[in-house]
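Just one chain follows, in the form predicted on its own, and it is written as structure tokens.
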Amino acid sequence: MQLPPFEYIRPTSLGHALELLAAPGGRAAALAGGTDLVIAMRQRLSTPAVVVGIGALPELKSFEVAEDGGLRIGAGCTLTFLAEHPVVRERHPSLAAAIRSVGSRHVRNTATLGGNLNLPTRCWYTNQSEDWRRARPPCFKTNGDICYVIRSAKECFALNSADSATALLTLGARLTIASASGSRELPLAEFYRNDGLAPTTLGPGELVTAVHVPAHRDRTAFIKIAPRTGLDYGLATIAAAVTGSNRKVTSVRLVVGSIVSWPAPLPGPARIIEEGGLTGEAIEAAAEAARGDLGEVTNLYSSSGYKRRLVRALVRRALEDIRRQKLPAREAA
């Protein structure tokens, strides 16, 4: 499929890029790695008049380690760079695992962290060629008034499949978001919405420029289930972070991805572990409780019943993985 016509501009600075993205009409799109945007353009899901090439901007390539061990990661850092960076692998193993799970090595070589966090939602109807979609009336994502996933729905139920988001959410990450009018910081937990049509709070002309990962002493885990490793989006992912010992847990964060329209937190199972510790009984109770936090689950790419069973199994596996891990030195003391 050929790309639609567009003008390509390579800005000389981040400020220049933000000015271009602020053009009236929202017809400009940022391109860094292009692993998603180019495909969307070929499918005519995105038809920007101007493509702003930001992949070479040094302001987006920074990687800084704070004195306390926290990280500031430029949104333009490639996934391969992050997955192989010794600091990420040593201090944030769940994030490294989540990043390694994205696509193939060829994809990770060009895909960026900012692009993965802002990955558009997808479904079996929308993510097809324009000719294929023309055989049916348009859905919510293509300016229609129907959801082919849930016919009775009044909103879009396309899936969020951003693997890095689940791990970063459990780590308490924050974003720097910039536009031509200034910048702001936002917790990653406030970036996503459970809305397949408008899955993030990113405004017109805004760009994620950096990701801040605080220092932590949690035990963490990340698991992804996909039909073919390195080729397919996940059927489900889970990230977990636990502070404290197995007997005395002080905090738990559980987030699942590729199940609904956002990286979904699981507060119910987290409370069970905080109250009962990482015992076999509490882990089993948390796994059973996970279904209650998911809300309405679609049949996108696998049946809703299978997804619920899969989430239950992933909660169990992630928590058992963390229970087997060594305590950080301070917690062990």
Contents of the next structure:
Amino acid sequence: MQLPPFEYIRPTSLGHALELLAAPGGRAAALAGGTDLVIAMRQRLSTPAVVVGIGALPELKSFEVAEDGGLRIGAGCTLTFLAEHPVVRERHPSLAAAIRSVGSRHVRNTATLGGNLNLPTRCWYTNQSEDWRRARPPCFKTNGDICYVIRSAKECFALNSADSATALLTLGARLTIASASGSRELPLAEFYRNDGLAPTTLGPGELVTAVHVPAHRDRTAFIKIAPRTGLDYGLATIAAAVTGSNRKVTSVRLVVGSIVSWPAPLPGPARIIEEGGLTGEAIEAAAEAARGDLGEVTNLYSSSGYKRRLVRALVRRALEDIRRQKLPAREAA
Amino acid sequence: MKKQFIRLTVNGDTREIAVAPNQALVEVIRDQFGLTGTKRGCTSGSCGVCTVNGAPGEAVLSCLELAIEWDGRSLTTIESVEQNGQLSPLQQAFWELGAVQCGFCTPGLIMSAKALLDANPAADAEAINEALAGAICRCTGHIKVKEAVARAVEVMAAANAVKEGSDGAQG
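Following the display of the form predicted on its own, present the structure of the form predicted in complex with its partner chain.
Complete assembly follows, chain above in first position.
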């Protein structure tokens, strides 16, 4: 598939890039690693008039480690760089695992963290070639008025498969978002919406420029179930973080990906563990309770019943994994 | 859609060429440099047959790269792997173990494995799996390919040991 025509501009600075992205009508697209946008352009899912090549901007490539192990990650850092960085691997292992699960080594060499967080929601009926899509009337995602996944639906159920987001959400990450008129900080938890058509709160002309990961001493886990270990999007993923010991759990965060239109938090199962501790019984109860927090689960990519069972299994596995992990050593006071 | 001039180095050959914004790197390598060892396959990053190496140790999918972004950069393709008519240890291992069938995916597999071995000459089975997960053979399977990469690791380690031994004797 040939790429559609467009103008290409390589901005000289982040400020220049933001000015270009502020072009009216949203006809400019930011290209970082391009591992998703170039495919979307080949499939005519995205046909920007101007492509702004932000991949080489040094402002987006910075990577800073605070003394306490917290991170400030430029959104343009590649996934390979992050997955192999010793501080990410040692201090934030679930994040390293989540990033390493994205695509293939080839893809991760150029794909960026900002790109993965902004991964468009996907659907069997949309993410196809233009010819394939043209064979039937357009769906909500392509400006039509039907959903092929749920015929009676009035909304879009495309899936969010941003693997890095699940881990970052359990770690309490924050974003810096910039536009031509300034910048703002936003908890990652307020970035996503369970809406296939508008999966993020990113405004027109805005760009995620940095990701802040606070220092933590949590025990964490990330698990991805996919048809193949390499390249495939998840059928279901989970990230988990537990603060405290097995007996005295002070906080639990559980987030599942690739199930609905956002990385879905599971507050119900988390509360069960916070109240009951990391015991076999509480973990079983948490796994059973997971389906209550998912909302509408569709038959997209696999049956809804199978997906609910996957989530139950993943909650159990992630929590059992954490239960067996040693508590991180206390820092010398 | 204006064409722009870029300066691109492929296998040490630097050229100034005019490219349109919507030309993928793989098209420039094949059509303007005339190096057809790099294949055009799925053009969606799933099959790996277009793999080239950017920096040594870096596998790049040339179907997902805009050529215009490669101004001032350099890359290597499958054509650079054989030196003076001599197959590289990696190619030799593919040949000896029969890790090919129709051969269409072989350049991508070799360039994916070469990136791995350039970065990690002592790659173990897990590293080989990871490096090859994005390069796919549809004829046969991946067992012989993985065996060939593991064989290349052994052959290169043995060659280095001999070299270090003889260097030591001379010193």
